[in-house]
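In the form predicted alone, a lone chain appears below as structure tokens.
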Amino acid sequence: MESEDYASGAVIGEEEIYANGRDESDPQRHRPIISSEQLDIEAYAALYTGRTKTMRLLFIADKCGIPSMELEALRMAYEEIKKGEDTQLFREIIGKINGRLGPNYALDNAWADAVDRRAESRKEKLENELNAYRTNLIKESIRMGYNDFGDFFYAHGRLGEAFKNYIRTRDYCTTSKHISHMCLNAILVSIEMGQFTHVTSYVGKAEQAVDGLDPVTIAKLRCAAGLSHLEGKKYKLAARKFLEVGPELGNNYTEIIAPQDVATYGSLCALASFDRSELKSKVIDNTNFRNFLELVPEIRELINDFYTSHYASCLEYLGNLKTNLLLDIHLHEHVETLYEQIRNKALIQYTLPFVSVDLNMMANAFNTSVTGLEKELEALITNDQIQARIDSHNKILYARHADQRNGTFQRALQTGNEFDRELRSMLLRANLIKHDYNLKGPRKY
């Protein structure tokens, strides 16, 4: 394997080249990798509150494919839903349990009927109060009335009605803080409904109400914008938003997202879309984001491994994380795409400094087979992501570096042609002026 160092012309030794992937002699590379153990559902669920906690547990139950894990998630979802008032979702959970957890987790008709009766009474009371407020034309009271209706419908799982009532408060908002509060409510319901176009819209509206934005609200809006970009597969924009989230977020937005999610989503999107300099300046050297990374050490380690070109260790971390990431309600659809982009970027970065690369050493660095590596490189070469050719017989990748001498001649010729054209234009203009051949427009009266 040969290398070109354009800055110094230094030759990189075989030991140093080998470190571009996996260096077995480095004791730090033997630090423990997180195990691919089954997700600790109880610890995971404890990160969230409200409706999203129940929905995440149901998502795990649907996607995990492990009966014991499924029943544990359903058991916790049952216990969580009974703390609220959503009887429709309660009945759905009972249907999913299907008697597998015994009589203690069966349909509790008495509880459901009592909740529904209280709901009817509460709804009638709210309607009477709102009608009185509208009769008296008290804007603040009307705003609070619609807001209470939104909270009521949200608690009972009627998200469409909740959204309508939250946005009705906009006509009665009198301060910037009221507007930002309305937008956060609309964003919350929109995320639950999966309507991320609404999320983007109301994030923008909230950001216009500058006076009503405290640091916690700004952090919440950036999280919401990041989720919206993630859903739209705009990974670079998503990464930027998550990286801008301030430490003020803390546990103030657990009805949507946990601080650990900010670290995970932001890091994976950054690895897939940022170049090396951006990764250094916006992720590794980002003091605010470092606080989030400390909550997820394995994410922090894989970022450092990727930046320091220890790709085998980085990919091993990713492999161990994958099973649990596929159980994340927001990230699961993007895991395969992000992983592919991260791996392709690692392959590109590995080959970039070299004139030729030994595929056997590269396969060892990426902990894969030479045949599999060749197929990956072929795809990247076909897509013009790597400028190189493969010697399949000798198992060597040769880079196609541009002919710098020819390029210099071409640029010199282009510069000469441009100079000649500009000079002829100047001479023509000078002769026209000299012989008074200038065209004057008709005078307007």
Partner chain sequence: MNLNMNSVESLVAQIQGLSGNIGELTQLRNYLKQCDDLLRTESTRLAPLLTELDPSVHSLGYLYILEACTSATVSKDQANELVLSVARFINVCAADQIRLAPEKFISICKRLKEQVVLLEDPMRGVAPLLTSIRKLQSSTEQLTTLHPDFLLLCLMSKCYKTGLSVLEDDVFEVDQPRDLFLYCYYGGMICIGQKKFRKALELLHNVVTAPMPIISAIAVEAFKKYILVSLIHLGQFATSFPKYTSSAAQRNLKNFSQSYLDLVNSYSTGKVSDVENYVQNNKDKFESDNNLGLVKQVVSSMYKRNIQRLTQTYLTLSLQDIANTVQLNSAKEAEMHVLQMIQEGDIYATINQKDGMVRFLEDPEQYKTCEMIERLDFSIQRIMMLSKKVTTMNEVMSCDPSYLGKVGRERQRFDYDDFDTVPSKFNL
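Definition used throughout: the rigid core is the maximal C-alpha set that superposes within 1.5 Å between two forms. Computed from a predicted model, the values in this text were never measured in an experiment. Numbering follows the first chain given and starts at 1. What changes on going to the form predicted in complex with its partner chain:
Superposition of the core reveals a Cα shift of less than 2 Å for residue 68 between the two forms.
In this overlay on the rigid core, residue 414 has a C-alpha that sits 2 Å or more away from its partner position between the two forms.
Can you return the structure of this protein in the form predicted in complex with its partner chain rather than the form predicted alone?
Since only the chain itself is given, any partners or molecules it might have are not part of what comes next.
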């Protein structure tokens, strides 16, 4: 990925040096970025590099709805873009800023033109080089040529072209390293474009085609697979993938995802889709994942609260995190669904050990009103997720123990009746078919 870093971060800012230079082995030094306070944009942005930083900032500016925050995000995005070569994006953001940040952040035509001119000449140069390689039929050089083209287009924000060029290198890959490089490039651009089907297929290709993947690449692929499952609303699969991400990831994949995100995405998906034992074995006892959880203490607390049944505090943490999670470029669409599933899980687990539950106390534990709780429970009982019945008069929830013996009798009788009915209509149909066949064949009567 060195080429990307080179292209997008022509000038490496102070923050990035800080971000990149952090020692992976010392995660304690990370500040909790995802917390209940209002998002600290600067710290947040420092977690990322490359295009995703700009895109995330723009996303925040779009969604936050707080003017000061929006301008802050736009300002940082402006600076970020200026470091790159994407003049198209530059013009867009100027439109968005709309002069609100003073003359320093106005349309800089001179810069844009200069970049465009440089881009033009660079493109020509690349074309000439590539043509030369192709006439000479040197495989490795052709691959490099296409790769350079991909990098070039990527830096200029022409993602479709970039994707095409990265894919073209495929025919000229000779070593497994090349293939994994090609796949990672393709994944990067696809995620940027939101084409998650491509992501899945290239993750698959990378995992199949290459035998000796280095741990960092494996971790990257897991992240990408997790993201694509998340996008496809397959939360359980997404959780598994995120939980498998190795500690080697560190800050090596900041052009896509920060380790904090791995913790957040993985935990929320796990909470929403795992049962209690799975949560214990795969999340809480997972030493690998614990490293990630340390980065976001609030999430760690929340998982522990959930597991130790302190639902009120767990839900409170969740509630506090919500506004910030809604500003996440990948997670925002799924926050509502995940929250609902987590809440339902909590409700189900709360009722599980009891024969009867006082609804008033339960409402307290979940920080809600009795009537609201009653409605939620009703929905869960109707969907057969809680075996209980509500005593609406005394506001008590009684667990319902299905009488096995009665149930068996009932089922046996019902099955018998159904079988009887099915068999009779089958015999009738057989008779009709026979009759039909006899008509077609030689007439007997």
